[in-house]
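A single chain comes next, written as structure tokens; it is the form predicted alone.
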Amino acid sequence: MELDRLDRDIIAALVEDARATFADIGHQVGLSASAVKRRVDRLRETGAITGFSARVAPQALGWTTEAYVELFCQGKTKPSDIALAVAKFPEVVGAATITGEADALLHIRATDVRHVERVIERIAAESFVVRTKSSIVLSRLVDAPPGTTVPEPRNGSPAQL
């Protein structure tokens, strides 16, 4: 789908404050409230906007430690098998297949380092896991929520999603 400058500006305003009124957003982007509503409705219908939610500090929920874990799997383990296995762990807040030697990268949030260790031990016990390699996050240098930065279009054409 193609996004024009106004669509990107509306999305940026919603990411900043999803509770902003259409009138407030319209004031920011130079449109009427009804025009903003029509665009937001279209953006939702086309899937550019997938929903609205609250951003909660993980520390407020007791998740004070985070780690990234590389999974090295045996044979040709299917990504769907990895996804099914790691989805069982509430501490796994993100997972992706990656390039390089590892087959997948997991993002884990836990209460402390011992908790991270227990989660890694349970994941390593999965039948397809050969080994893991983990890194504990010391501090976040950049922590922008998804959608905070809306990419500019390339070559003067509207951005594609």
Contents of the next structure:
Protein chains: 2
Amino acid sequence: MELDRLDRDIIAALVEDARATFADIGHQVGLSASAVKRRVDRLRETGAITGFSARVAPQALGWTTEAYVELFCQGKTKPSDIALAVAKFPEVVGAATITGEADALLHIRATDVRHVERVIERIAAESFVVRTKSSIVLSRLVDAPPGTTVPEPRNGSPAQL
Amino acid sequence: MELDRLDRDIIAALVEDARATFADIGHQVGLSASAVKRRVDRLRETGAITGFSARVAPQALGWTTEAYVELFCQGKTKPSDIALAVAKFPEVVGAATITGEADALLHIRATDVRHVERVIERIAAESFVVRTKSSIVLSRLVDAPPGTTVPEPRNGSPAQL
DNA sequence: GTTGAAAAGAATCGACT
DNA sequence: AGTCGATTCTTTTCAAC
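Can I have the other form now, the form predicted together with the DNA, not the form predicted alone?
First the chain shown before, then all remaining chains and molecules of the complex.
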């Protein structure tokens, strides 16, 4: 699907404030409220916008500790095996298979270090897990809302380069 | 600040759909629209809710590639030095100082592998960076909206354990 | 593709329990 | 703390450009 500058500006406005009125967004991007609405409807239908979410301060909810855990798995382990296993844990807020020595990298949020330890223990107990390597987060430096910045897609110059 | 069950249910509803009406949320949690509004206003004032954001499919905007980069820094490097340096790159969507061999872990979103390479090159050029170790993401398994799940804070049993 | 107006619906505020 | 009702603003739809 093709996104023009207007679409990208509208998305940026909605990432900034998902509860902004269509009139407000229209004022920012130079469009009428109904024009904005029709574009937002289209962006949702095509899947560019997948929903709207409150931004929450994790520590306000008790999530004061986070960690990254590298997973080393048995040779025949499929990504879907890992996905299925880690999906059981609400503490796993991110997971991806990666290149390099480790097979996967997990991002964990927990209430304290002891809690992190318990979660890692349970994940390490999965049959396909050979070993894990954990790093506790000391301080978070950047936590961008996904999609805050918008590159020129495919053609033209990539963002900030 | 104290969050009761109602506050946590309201937050969960807003993480699910930030554009839900106060009446809808009230119906879900058993409260009137104005009671919900007053609690949401308070949650925003106290900082538990920091804003509302559209969820965007990164690939729809051209962010088709992601990577994690470990940063090894000189002895006297301060976290704020790293924060300042990486904040210049919109491609760096996450960053944290961590325990272990590396000093920091960066999460990068880019348009393609070549783009990732260019960003790493520029970050590696920072004076305090000794070396980097990169992992390209092969497939994303979990990408939870931050704060989707809500633990019992401090007291009681932590989430799912 | 766009705009503008009218009807339905939601947010907001005050008074009250 | 909570609800209810009135006013104002927004969303939504539709006709027209």
